[in-house]
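There is one chain below, alone, in structure tokens, taken in the form predicted on its own.
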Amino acid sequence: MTNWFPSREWLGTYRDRLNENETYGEQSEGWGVDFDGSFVFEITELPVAETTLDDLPTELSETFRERLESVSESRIEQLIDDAPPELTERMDDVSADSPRERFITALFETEIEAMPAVTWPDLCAEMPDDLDNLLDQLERYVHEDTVYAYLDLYDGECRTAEVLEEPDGTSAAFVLTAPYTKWTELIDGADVIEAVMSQDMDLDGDITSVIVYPEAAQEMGDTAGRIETTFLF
């Protein structure tokens, strides 16, 4: 699967790359040994309320559209008959020449945050695996417009990296918060220490501990930048 950001797969790749990075291991030696070195990354302002299914990268949306355009008439009739009320109501607002076109248009004009209400297992069976997986993750992991990622960092190793389904149940000594666009800038090469000091990213935690490990912090950012990432939004 492509390393979509933000996703469970991207975070797993990030953990692996950190643990393969000898420079990071050396620069972060001692981190978390006598204190809690865990982090939560809060990725806020994900545009799930204004991004539609049609706005997702074409390799996700177009393959699905092509499948729906090519299935048999009996199959599309079955999908329309089984559609939840939330989708059929959207279809009523669409002007199109055929029920198939109304169905596809209504579906692809649905905002990402509303997708759980207009999808069901039989429709998901028509989706490409990546799209089905990512929509499932967005439903499970996006809380309003925020994704929370937890990293257990200890003595040069990233022991755990996971997207949190229940963020209130996990505490961390350091919480790094920024809008989605700032995280994409970080992955594209922005300086993480500069972002914190300029308050583009908010650090909740003992900043003096981070300042003692500036090279490790920068290497964390550089490691993210070396991942071949495709942004979901």
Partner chain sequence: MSQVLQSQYSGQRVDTGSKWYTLFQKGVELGTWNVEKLFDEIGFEQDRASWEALSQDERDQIRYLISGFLDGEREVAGDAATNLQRIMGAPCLDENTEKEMYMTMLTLTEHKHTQFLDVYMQEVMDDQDNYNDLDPRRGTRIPVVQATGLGEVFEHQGLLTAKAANTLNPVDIAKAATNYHLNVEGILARVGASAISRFPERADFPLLNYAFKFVSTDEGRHITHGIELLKELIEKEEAGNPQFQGVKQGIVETLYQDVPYMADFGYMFTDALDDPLGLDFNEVLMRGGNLIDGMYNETLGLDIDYMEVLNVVRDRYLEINEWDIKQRVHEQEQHYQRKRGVAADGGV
Second form
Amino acid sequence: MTNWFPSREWLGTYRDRLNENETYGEQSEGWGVDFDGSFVFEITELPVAETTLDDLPTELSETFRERLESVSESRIEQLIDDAPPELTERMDDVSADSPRERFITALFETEIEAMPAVTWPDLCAEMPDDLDNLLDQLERYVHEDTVYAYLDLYDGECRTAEVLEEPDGTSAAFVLTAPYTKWTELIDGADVIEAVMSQDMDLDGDITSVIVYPEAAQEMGDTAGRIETTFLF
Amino acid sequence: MGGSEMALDRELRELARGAEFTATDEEVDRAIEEAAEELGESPESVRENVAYIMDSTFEEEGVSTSFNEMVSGTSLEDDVSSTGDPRLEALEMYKLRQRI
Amino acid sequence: MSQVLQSQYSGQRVDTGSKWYTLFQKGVELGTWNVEKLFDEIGFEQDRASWEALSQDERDQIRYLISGFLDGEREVAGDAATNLQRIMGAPCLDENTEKEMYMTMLTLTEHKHTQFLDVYMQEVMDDQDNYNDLDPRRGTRIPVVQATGLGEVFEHQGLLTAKAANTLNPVDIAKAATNYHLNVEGILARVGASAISRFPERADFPLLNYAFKFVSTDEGRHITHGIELLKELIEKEEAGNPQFQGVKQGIVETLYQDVPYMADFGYMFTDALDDPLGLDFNEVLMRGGNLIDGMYNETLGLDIDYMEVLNVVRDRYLEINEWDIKQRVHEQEQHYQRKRGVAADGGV
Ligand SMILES: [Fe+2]
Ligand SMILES: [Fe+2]
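The form predicted in complex with the partner chain is what I need now, so please give it after the form predicted on its own.
Okay, now the whole complex, with that chain kicking things off.
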């Protein structure tokens, strides 16, 4: 399966890779044992307000579009009939000949942020599984424009990694915050320590603990950089 | 008289990675006018010196991590006794400098 | 600030179009604030009242911080007047006349910084024995400075600037300028200043705050000078001039040498005393890292190996974390007192 970032699945892969990584295991031995070693990754400035369904990678959007273009006339009529008011209004603003075309255009011109208002289970059934899953995750995990991921790091191991549905209820000893584009640079191989030093990423927490484990910090960054990743935005 | 012999760049730009501007441009303009009047200098000359106090580098865009840590650097944001705005803070320093 | 900065005058011996001329001229305009007039203008009253109201631990914290500055300012003033002044005339540098002019302004301001701190500590921070009679010119530093790595950085500064003044070699000049203008002025002084900005409301020291904003403004020009000087050396190295080969390496090595001891400074006025004022060692370290990146990587275009930086800082941190700083300071004081005893007995 494609490893989409950001997603729950990507974070799961990251946890597995950290745990398979012997260098990380050795270098972070003792991390979190005498202190709280938990981390929250904050991915801010996700472009959910600017990105439309149409702007998503073609693997997701094109497959869905082709599907809608090829379903039977009666099926499309049914979908149009069931469309929520938000989508119907958007259709009114589209000038196209056929209702099918207006339906598809209105839907694909909708921003990701507004997707929950224009989708419903029966429409989602027509989506490729990845798209359905990712839109569901974006709805659940994006708060304003930010996604929060929690990692329980203990003595060389990543015990849990989860995307937070209610970030307010979780606190971590370390918080690494950066705009989405800086996370993509990290995954493309940028150096995490340099990113923090240059303030591309903001690290909050007990820096003296990090200073004692510089190789572990480096390896956390490099592990992300070695995951075959496809970016959602 | 300050700055009268030099023609400087008078634009007051927020410095990358420096303290954020918190006052409006109008507030700053007014404060500069008032200071100029008080000091008997031209507003241009005061503005030049404010710009120079904020950033003495020769860089077109100003260097990140402003060199004047306590006036235009991020430290200003922690300073509870300051004006909070690097331009107004530099102006305060200039006015005080002209008195001493 | 951009390069449109131009004098309307011109001469024959002095190039009024030189960057260093501009630095000199702005130094004359902005750097000649009068320390005694500042005392008169702001007064000592509020600072004294705030000092009285602080706990002993809080006072120690401020004293350690300001002691680092007092010794630091005195040492930079001394090295500027002697070694740096000579270096400005080095044949390998351009614009010697204007650089020499500017260096007098740098020296003047450093002496004023020392003047301010020396009087301020005496007037506000009750009297504390600085062992000045043991001859500061031979390296008698304030006990807390001598007992921590800060003394090492200043020692290094003396050695590097003296060597460069002697050889006038570009690589030696680069190393001296790196220690002095980037590490001491650009990082130590700025993280120290940022800690003063973080003083909580109950530590309200208006005179100290204003004075340090003048110091910070002066330091802005000093750092600009250091950066421009290093840029000149780097450009000549990159142009292939054989005499300049090794400049960039020298700059980077000087950072790796100084950086572990630089971390001591932050530690000594925060965690070493359990940080009752909340000056936050983490903030100090992060600011230091940001300043390293801003000057070395972004402004000079060098490629700092952060693992190297973190490794040397880590090793040093693990060492100093075991220290009882008050005990070390006490031992240093006893050492000075023994020296004093020997001197009083007619010894050397
Ligand atoms: Fe100074
Ligand atoms: Fe200086």
